[in-house]
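First, one chain by itself: the form predicted on its own, in structure tokens.
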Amino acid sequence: MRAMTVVPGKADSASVGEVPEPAESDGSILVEGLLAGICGTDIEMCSGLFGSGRQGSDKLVIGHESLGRVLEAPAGSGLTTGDLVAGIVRRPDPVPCPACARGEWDFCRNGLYTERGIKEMDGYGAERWRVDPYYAVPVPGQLGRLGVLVEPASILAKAWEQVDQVGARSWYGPEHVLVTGAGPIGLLAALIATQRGYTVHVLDLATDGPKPQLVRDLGAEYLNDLADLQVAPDVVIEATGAGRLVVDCAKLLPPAGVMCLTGISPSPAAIDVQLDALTRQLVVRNAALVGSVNAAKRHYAEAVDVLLAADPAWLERLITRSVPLSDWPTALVKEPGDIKVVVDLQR
């Protein structure tokens, strides 16, 4: 069957792939494949900066964004022939470590985790794949393909609920939400702080293109400057990994304000930074950055739940480009105006 591939460790090696029928080791439900979403971790794996194959094998079928359409499920699965579905990423070590074994393998201490299209095990980018009932999420059939957004939005549900966790470290009644960028992860962070009730302001470079409007039409803020922002952000969400712009938003939080770093610079810069005066700010104004990554198993749920609640219109204008799986390689290269590009794998 056809894949898409990649031989990690090796740039450009990208390519419509033939391998064999998924193994039933990977799991008792056999998925037939739908979309597979692309990021940009996808993108730096294409490039040979990071991910790691299967034992015994020289490549890897990637795609961690998934949704599927079931063929077989067994008894018992909670799915049925025709059910849609996403597949969760992460497995947990097989030691485990102590947050493996509650199941917070996002969390994982040692490193000895799996993930799905990205360390150690094929991912769901295939015309089949298969997967365990305890890691297939279904997916109701109202959201259709835009139940590709969930593993992108788990890891938004994920970063929330840290947000939470560490503002309720005292009182906490965030107003004003700030976002920098308006990518997927961005805007889906968005989406989400809308949903809650705050005000939201979302910083991006882009002037033209659909962002600045599907921003607006959240009922949020665009900005191209930091410097217009009026007031002082309780919660940044910051999606784009830019160092500069991780500390400048950091400056802006008042007390108790927590700001959560969600996003990765492919190319780290230096810059240069008055860490003593930084650190002071946050000492004394008991502000708080926290990473996040990946996501449980729950915040999937909590997910699908997001994008129930989502306009479906305004869902389906995140998804601004879909390719065939015999040219997928074509979606690692950004055109104007791409937000979230699929890999259709049935065509």
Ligand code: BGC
Second form
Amino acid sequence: MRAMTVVPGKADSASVGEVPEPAESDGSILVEGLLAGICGTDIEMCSGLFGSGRQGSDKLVIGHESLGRVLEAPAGSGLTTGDLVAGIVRRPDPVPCPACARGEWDFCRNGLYTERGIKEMDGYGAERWRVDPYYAVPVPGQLGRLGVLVEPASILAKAWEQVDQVGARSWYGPEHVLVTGAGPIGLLAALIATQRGYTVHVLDLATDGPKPQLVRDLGAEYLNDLADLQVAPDVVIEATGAGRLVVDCAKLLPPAGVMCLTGISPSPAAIDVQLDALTRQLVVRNAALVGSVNAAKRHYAEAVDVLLAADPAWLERLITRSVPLSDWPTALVKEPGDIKVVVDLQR
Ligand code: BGC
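Show the same protein again, this time as the form predicted together with this ligand rather than the form predicted on its own.
Following is the full complex, with the preceding chain placed first.
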């Protein structure tokens, strides 16, 4: 069968690979791959900067943002032939560490976790894949192809949970939320913020293309320049990973403000920071910076609820390009106006 393959650590190795049918050891549910979303992690992997292969194979099937249709599922798995499904990305480390032992693989302490399509396990970017029922997320039929957004939305469900948990250290009633970056992660962060009734401000460099209107259609303010933000944001969801912006936003945090870092910048940049002054400001304001990666099982279920509560027409506009599997490496090359690019695994 055909699959999206890459040789981890090797730049420009993305190709349409011929691979064996999925191994039964991957799980008892057999799935027909429908879509795989592409994100910055995939682009880094295909540049040879990130990811690691499976033992005994130089090729890895990539793809961790998944949507498929069940072909075979055992009785009692909660799924049946024809159901839509998305796969959970991470698997607990085999030791397991105390966090993984409690299902908190997103907080794995020893780094020995594995990830479908990223770290030591084949991913979901294939014509067929298998998954264990525990790691299969049922996607309601009404979501249709929007189910490919479950995994990215799970990242924000976790991020918001962390913000809430940090916020709960004191009286917590956020009003203004700043989201930096209007890519898929930033827009989904903003979606959740508006669903929660906050006043939302989204900062991005784009002056044209679909982003400004997508933000405004959420009822949020769209900004190109941080200097135009007229309020101190109680919560910042940072989705760019750009060091300068991270520092500038940290400086804006009011007392008890929380900033959640969800983005990683692909290329390291050196910036000058007056760290003593920044530290003083964070200390005297009880401000918190918290990093967030990956998601636990409950966040996938929350992600489904977020997508079900959203305007499907708005979500559709996030998927700006669909590329056939036969030509999938073109999905890695950014085009103007791209937000979420997906690979159609049936073409
Ligand atoms: C994925 C996460 C994963 C992270 C690091 C992200 O793109 O969404 O699930 O943990 O990459 O590998």
